[in-house]
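This document starts with one chain, in the form predicted on its own, laid out as structure tokens.
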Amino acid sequence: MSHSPTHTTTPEKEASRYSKRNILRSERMYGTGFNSSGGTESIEFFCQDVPLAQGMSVLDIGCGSGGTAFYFAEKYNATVVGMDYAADAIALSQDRLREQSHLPITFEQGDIQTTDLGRDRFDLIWCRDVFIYLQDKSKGWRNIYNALKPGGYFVYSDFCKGDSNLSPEFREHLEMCNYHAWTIAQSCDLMREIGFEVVDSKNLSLWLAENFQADLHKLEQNREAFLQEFGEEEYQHLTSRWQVKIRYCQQDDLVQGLIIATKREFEIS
């Protein structure tokens, strides 16, 4: 039998996804700053290979609510531009940033594929669930490699399909949901050819079903206090829409790829 995923999301509700409601809403299972699983932990998983220095300049794209950002300021002492596509999500970390404006962050709104980054610009660049709205990924790619300077590194991390014949069920999703999703191995040819340097790719799956799992778990033991703000209706939204992701997880459906890319110090002429 096959399952519909009709029920976990409608057009109306991915076109406000990142309205200050539904990202204040996202962070009841992911935790405050973050709207992608793993908090604070998953940064560190991401970059455990990647050199972090104190004092470097680190550009993260769709910051979100800014926890990454904050992350590497308080971290590494870092100087942090954040810049997202969506207006509610800028203003609520720019009202964050006031509480804290000793903090070396700058949060801009700006399009990944048109914002002039600048040339040889930052150290690193972070990039998580970003490119799967973007049917076109090669202007951003080309953007970031511009900015980044040589030597820096590109810690790119997205949803992305799997190798194998997708579910119709996933196909489905996909469409219902605007993504353009790629698998790791057509994302990482792209990077080569725009002329960065992959360094390292994996496919975590298994990692991003265990925290969808930890997400549901979260929200179920919340599930009182999330009542009490936002209503049953979009528990039942969330709680069948985990559910489901974890399935297409499991049918290795969707994938979480994770990619380390760096810009050559030197060109190859």
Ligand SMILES: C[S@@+](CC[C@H](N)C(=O)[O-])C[C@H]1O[C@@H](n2cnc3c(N)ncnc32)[C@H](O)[C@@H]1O
Given for the second form:
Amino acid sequence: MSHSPTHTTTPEKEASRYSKRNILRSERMYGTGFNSSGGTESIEFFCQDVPLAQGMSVLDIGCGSGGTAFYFAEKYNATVVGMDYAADAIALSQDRLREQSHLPITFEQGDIQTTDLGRDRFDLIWCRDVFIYLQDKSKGWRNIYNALKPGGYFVYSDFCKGDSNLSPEFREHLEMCNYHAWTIAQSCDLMREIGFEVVDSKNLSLWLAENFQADLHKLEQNREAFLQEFGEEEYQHLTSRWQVKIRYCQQDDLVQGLIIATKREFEIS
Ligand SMILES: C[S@@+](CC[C@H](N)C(=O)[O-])C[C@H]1O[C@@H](n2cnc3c(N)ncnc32)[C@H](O)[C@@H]1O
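Can I get the form predicted in complex with the named molecule as well, since the one above is the form predicted on its own?
To see the whole picture, the full complex is given below, headed by that same chain.
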């Protein structure tokens, strides 16, 4: 990577970003169960070329407040494990699961880099907007590779960086937030090295910019309720942060990467 952040981050630091209050505040923009743009439509969009079967086993890494886990369990009768490092995210998901306890979901606290996920367990592993927090992506991706069944799919989407000429402002932003954004190509290369077959990769910056616009719109529509709970200062803070992020997408600094990868049925010797 050309950009090497001087700050290091730890899962402990990251978990404090995802306090219950912060999660609920983000849900005002993203919708209940989501801490990323696009809600259930984004799941359908990302999985449009992925074979999904009723009764499949799913692992949702960095599940946040559980929207994706609920989606797979409800729509595909999937047995789902949702895992997240943040205790508040897991507690909130478990509270919501109590209201739908017939669903075969378990939510577990864990760090993707160190939690033993077992071998050949899951038909589908989903991971959205998590690895930007990790400087060393190899441990987590290896863990995911091992846990995927041969023939299973890894649907990975994350904030990436553009291929060239990042603006100084964006570089500073990455540094300040302790983000470790890679290009899509760098991510695909390491996944292949680990053993994945990358079947598709896409740059979804325009999609992301449109979704950020939609988030802003939702926030404006819910302004009064938001102000009552979080106040004017946080409203202004979120609005200006989103406007900046939209600009980063338009400048090709910030890229939503989508990578669809599989674990081959047979190892190539
Ligand atoms: C931007 S949120 C996305 C949440 C969810 N994937 C979604 O789309 O709504 C990032 C999530 O990754 C989790 N996370 C960050 N580092 C992690 C790690 N090392 N292991 C597991 N989860 C992690 C955070 O706690 C947070 O819930």
